[in-house]
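Just one chain follows, in the form predicted on its own, and it is written as structure tokens.
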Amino acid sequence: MLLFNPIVCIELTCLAVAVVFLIKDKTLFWRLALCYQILVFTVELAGSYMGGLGIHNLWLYNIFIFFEASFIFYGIHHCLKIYTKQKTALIFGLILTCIIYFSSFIIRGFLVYNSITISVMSVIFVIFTLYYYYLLLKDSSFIDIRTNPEFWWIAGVLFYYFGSTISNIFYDVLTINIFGHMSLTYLIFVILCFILYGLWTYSYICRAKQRKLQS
């Protein structure tokens, strides 16, 4: 794979509107967004590094799922707590991951991909996503969602991880080669990122609005 593949430089963009956007924001979930998109853009840097020399990535990613989970459990409570107190069923939901995460390893070994978490988490991240707008559309106060970050960052988790779980459940069918080596799977998963990162590059821009307004 290219160094500067179509995901990578998706990856790019989000970071540097996050920078551009982020780098003054005192409230912790935004920076810790900041710090995410970092993360992300070294980590799929490193990763085609990597797969372009032949050498053995999977296990960055391995690691890579554990800060994926860990920052889009508390992006959820974050965005959650606006309209309820409950933690329960979130930690809940984050004890599981974590339990089917560390399991996978004892059984399958960290070299191999953790492809059960993924889709465990991903199921879960859905259904909180959902559970957000069913609290929004109920909630009796006024709010603006065309300059909302809250609901532009939900979106985009819902559309990605819900994408992701159809992905995975026809993966057979969908592994088909398009155009040369490109598969259809790697064709969705672009489109995916392409939403996501959109999605949370509008967000982001919509905090700095929102930011400015409460100053």
Second form
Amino acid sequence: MLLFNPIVCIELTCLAVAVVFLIKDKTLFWRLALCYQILVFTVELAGSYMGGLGIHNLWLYNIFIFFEASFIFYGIHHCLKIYTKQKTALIFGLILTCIIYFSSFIIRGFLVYNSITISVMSVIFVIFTLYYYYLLLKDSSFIDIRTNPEFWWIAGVLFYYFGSTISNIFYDVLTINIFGHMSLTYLIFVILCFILYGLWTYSYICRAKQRKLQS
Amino acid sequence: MPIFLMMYIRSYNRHKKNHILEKENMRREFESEMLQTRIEVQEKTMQTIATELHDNVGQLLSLTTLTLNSVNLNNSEKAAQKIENSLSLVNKSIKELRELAKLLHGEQIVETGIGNAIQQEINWLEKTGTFELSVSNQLFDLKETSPDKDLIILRLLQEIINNIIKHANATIISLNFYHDNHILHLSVKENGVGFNYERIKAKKSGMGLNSISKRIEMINGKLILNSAPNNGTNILIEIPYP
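The block above covers the form predicted on its own; next, return the form predicted in complex with the partner chain.
What follows is the entire complex, opening with the chain shown before.
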């Protein structure tokens, strides 16, 4: 049983960095980010363990989707509020995701992976991240991109969910086995996880630097 | 796509940063130039005051002392005459000192409006009695003000007048100031020795012309200068105002 698969390892590394750099952070978003990293790692570890034992684990990931969507929506709100006070579109996106999430359970049941919600929320997240960058470009002041935690956090979201959306669109083409039993979609997923948690790790480091400068 | 987006954002942000830094530098340069102008105006005022004190008030008071010293109390009729003359000289001195006190206000001259500030300069020029002046100042009733520009304009005029006094050997000066269609027009024409403007401009030397051009450029103004040796000089300045 391979408990520590590549994704778990990536998430563990990101969690370790989050613990080191965000533990003293008093901002709600960054505190939530730390909690989310713990949740992600726990779910992934449990899912991996259950999968290894041949126990059905999709219900676990289905529950996790709710927390994932909530956290990412809050994160986008946290980043967008620097440039705009407009919340309507974000609330609309959240409501739409919730409707799809719960109606999918009613229609397809709890034990079927909620892929429709994942696809829809991925598109919504990509749109909002692009909107964030549009506002950033439009803003009259400039930010130091290299050390801006929000910029890199959003970049992680954009890369991951844009990649997921493309991967979902071409799912049929990409489900081919490479390196023995490893499918191409799995490899893409590992790469996307690496990019997401890599960028988030960097954003946590930037945040710690920012906090140090502000104190 | 996200990679290209990141690259574009990075490049755009760098341009934005450069633009903001450039703007900041320009603002600093403007502020430094304003400070320099303020100092120059103050220096010019101090010079004028020193000259006036020495050449005018000083002379009047010396003459008063001489007159009072020569008073013979035995000759009451002549003494009364001399005392009266002394009194007149003292009154004249008081008047001159009042004029100087006005000058000491420095920047407050500009606060009363650019028309008044220019008129003050013309009055001093008139007092020298060296030039035949033809003046048309239509800036007294100007409703709009721009204190920073006013100070620069005043300094420009001071510099131009200074150049005429020092270098031009002119006898007639024609000054024309008016505001039309958000543009302030300053025209100074004299019949002095003139000079080759292009050559001086190329050499970047002499007569404070570079400083005049730079300051006009700083407030988005335009300088038209026509001059030729032995043919006088005609300076026309157009400044967006306020």
